[in-house]
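Below you'll find only one chain, the form predicted on its own, shown as structure tokens.
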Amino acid sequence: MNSVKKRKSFKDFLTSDGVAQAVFLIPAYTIFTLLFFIPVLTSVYYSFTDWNGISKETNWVWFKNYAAMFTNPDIFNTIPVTIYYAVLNSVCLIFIAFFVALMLNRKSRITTPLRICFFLPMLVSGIIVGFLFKEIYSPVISDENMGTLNRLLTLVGLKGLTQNWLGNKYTVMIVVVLTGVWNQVGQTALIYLANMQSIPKELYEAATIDGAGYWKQTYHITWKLISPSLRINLILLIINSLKAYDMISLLTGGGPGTATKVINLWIVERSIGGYEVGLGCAMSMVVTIFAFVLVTVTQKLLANRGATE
């Protein structure tokens, strides 16, 4: 009798909701632990050492790497560049993607082809984007050898505007940001679009009856009711901008000079090229903490925005 009871209770345990949830969560937690938690703990450990990335020996240097960051002028040169890129990239994407989402939210025959055109770049990696646009922005070497953009300007009679787009410190950041916008606008617009399609149609119908035009409806209804998607997009854009590396590395390598040398380029150069993995890990930790603080502040500000509207 007792054995039957035990078997029954064990069977109930196996078929319980808690076990089912654990079975589904274990793979996710395993991947999170292997790909995020363990690497972060490893980076924290190495940030307190002088490991060069090659030798098996490491010496504990405590906060020496963190102190070195605040006395290295090269780091301070990358901070304004990183902030400039992050702000310009995020602002451009927030507004451009909003208008793209408005266009894709309208019902017409070309909506589906347009969605494909805007969403396809999402599938292209930053490395491929870097290779592709480096060719597009190539300077004029001869009449037969020039980048796609300069060739297009020449064909339409604007040869005077051709230049070395990636070699000019006044244009390089603009074209780098535009390249990032091309690559990320689909993802940002998709999040907006999902939010827009959840807005009740009755609100627009009531506004139309009251005499509000399309742009008034867009501002007073659409823009003011997309706080959830705006919050998500801003957080993703802040994180992506602060961790930018692959596309910029292939496009400019941080040049000309240090015009596009964002913080991650410096970290990789010092960690791999300079054999200072400990210093690179320390800088990574500081960037991670800064991103966390920035995201927290953004969430708070947007939560207040949503509460007041």
The other form holds:
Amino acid sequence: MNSVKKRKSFKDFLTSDGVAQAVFLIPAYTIFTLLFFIPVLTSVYYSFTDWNGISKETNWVWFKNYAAMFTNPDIFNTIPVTIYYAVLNSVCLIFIAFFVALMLNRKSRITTPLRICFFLPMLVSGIIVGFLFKEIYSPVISDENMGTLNRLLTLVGLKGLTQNWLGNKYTVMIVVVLTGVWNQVGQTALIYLANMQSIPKELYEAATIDGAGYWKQTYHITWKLISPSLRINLILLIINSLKAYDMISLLTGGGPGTATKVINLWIVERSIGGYEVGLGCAMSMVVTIFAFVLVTVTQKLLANRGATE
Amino acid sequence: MKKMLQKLLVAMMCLIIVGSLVACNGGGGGGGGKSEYAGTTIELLHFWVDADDVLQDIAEEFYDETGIEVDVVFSPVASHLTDLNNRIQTDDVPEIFTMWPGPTVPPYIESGALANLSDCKWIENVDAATLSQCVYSQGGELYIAPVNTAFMGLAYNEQIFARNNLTAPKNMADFERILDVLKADPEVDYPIIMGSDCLANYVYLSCLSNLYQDMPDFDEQVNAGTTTFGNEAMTAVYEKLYIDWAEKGYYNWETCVSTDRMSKAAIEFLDGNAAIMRIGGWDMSILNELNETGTTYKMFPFPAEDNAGSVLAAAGEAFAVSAYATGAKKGAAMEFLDYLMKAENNAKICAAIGSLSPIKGAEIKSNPVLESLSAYLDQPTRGWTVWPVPVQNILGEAYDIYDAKTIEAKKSALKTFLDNMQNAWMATLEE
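The form predicted in complex with the partner chain is what I want next, because the block you gave corresponds to the form predicted on its own; please supply it.
Everything in the complex follows now, all chains and molecules, and the chain you saw is the first one.
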């Protein structure tokens, strides 16, 4: 047994899989560190200071910002608005995207153009969506000067339904969510679609032989077997809803009053407009932790659902 | 002969050296070289797209006179403060920069970013009321130099007024008579259009002349907590604007309950669908840009019960000198600020941005709109309080007043609205 271990040369070391992987990962890790990890750590640091965004000096204030946050009455207005938006947005997208994915999963001549129609909006940034839909929802200022939606209603004889969609506190959240749905439905549907296409066709054939109709098959096979994508979608939607800022800021600025003032608008308002960067960072930390907890709980619940089924 | 040539050569060399020294006095490279800071280069960071050319010209003239070079750099309004803050953090602060008087300034003073301007000579030439709005410290120190006086009032379409034989109102009753006449004009959809953010601020501001006539110290009383937003005077003007005028159809409240409608309102006004429009001086550039029909307009103040009202005027924009500038840079910046605050230079800037000047003796080039409003400036002008964001948010929640079906329900909604505003204000005070 004279097994002699061959000593690895430096060249071997350089060409080994581990080192090659590390080298390929360096750019990604560098970008991640510079654009995510360091800013997050900086935010954590500033959340414990009284930095106003201008001063070169900061004072360590421990948990003062965290305490101030929970005694601020504004926060109690923004939390229900954020939850309302997040729930409405997530529920609408989960179901609408499911039906869109069902439609796009069928083979027909119009499937490809339809896919383009639904996937294209997700390429448009929130800022542009905000500008675009602000014009669409514009109120009736005069017979010539009105938004596209109101003009459409007028043209089809439904003038009585014309609204100042973004100025009415009872309609504003609905149109904001619908705008978000238009923007994100492609992404959500795409994830469903990928999952749907992996469902074995034999299951549908067997169900058809057993006499199950289209909707029964959709519920008992498609809906039940897309659990993994439902979980991914729900997690992404929760995160995106809690991150919502650009589109809402452009569309309504949080108004009318505080009807659409989600937490991120408040954070930016206090941090930049109110020169309370420390407080804004503290709030961001709380939102991040809340999102993390929510995602973990959702994941656990959906995992249990998957196991039960 | 050789000696003479040598002497001539030496004399010529001396002349060249002396000439060079004169030309490059202080290193100005062609500047007038009259300043002890000649040869210094400073930067002016400003947010006026309309005044950029004027500022470049002033900087060139300043260079010719002093030998101090000024880099005039434009920074868009939307990102101006962010740009400035970033540059403060990276130790690349421009020596002079533009600011907005109001709640923006104190954090910069507290952070030690602004140089004290209390000893500047130009102060004695500035309108006292405007100057007082730029003082933030207990000791009365001045950290910003007011450039212009922002104003707000009602613009009226001259053609529509002429067609209906109307002139600017003399008081509130006269104004309401004018609104009735305009309402009867078949070519006018609504007598008044409010424009952007009108619920958040401007409907409220429209009643200020009236309110201040009844309660001259309204702002002070609210600040001291000795009155509420729901006091008798405030309720009366709000009932007039939010209920009475909306009911009579003097304006389309549908256009009032959302933000950023300025350009749409401007089109309605310029097309003659609305005869009067609430505007601030800063809105004039939008009106002028959109004015393709050649509509001419002038302005009058928000009328009060007993008089034509007073122009709402407050310190508009200002210059500040960086506290981080030291030595020659600081001296040069102070010298350039003195130059900018000269009446003739200030007049050029104010003319470019379409605003009134707070500097005595500044004659702004003929502008019919400004001239029409200037006629009212002899009467006491006053600024307006910019309420904190939570109060402004409540100002934007007037939908229930408009949406209520009966007058009683509207009054009840108005009471809730004013109570909410009061609660928001008290919470802010406690905070």
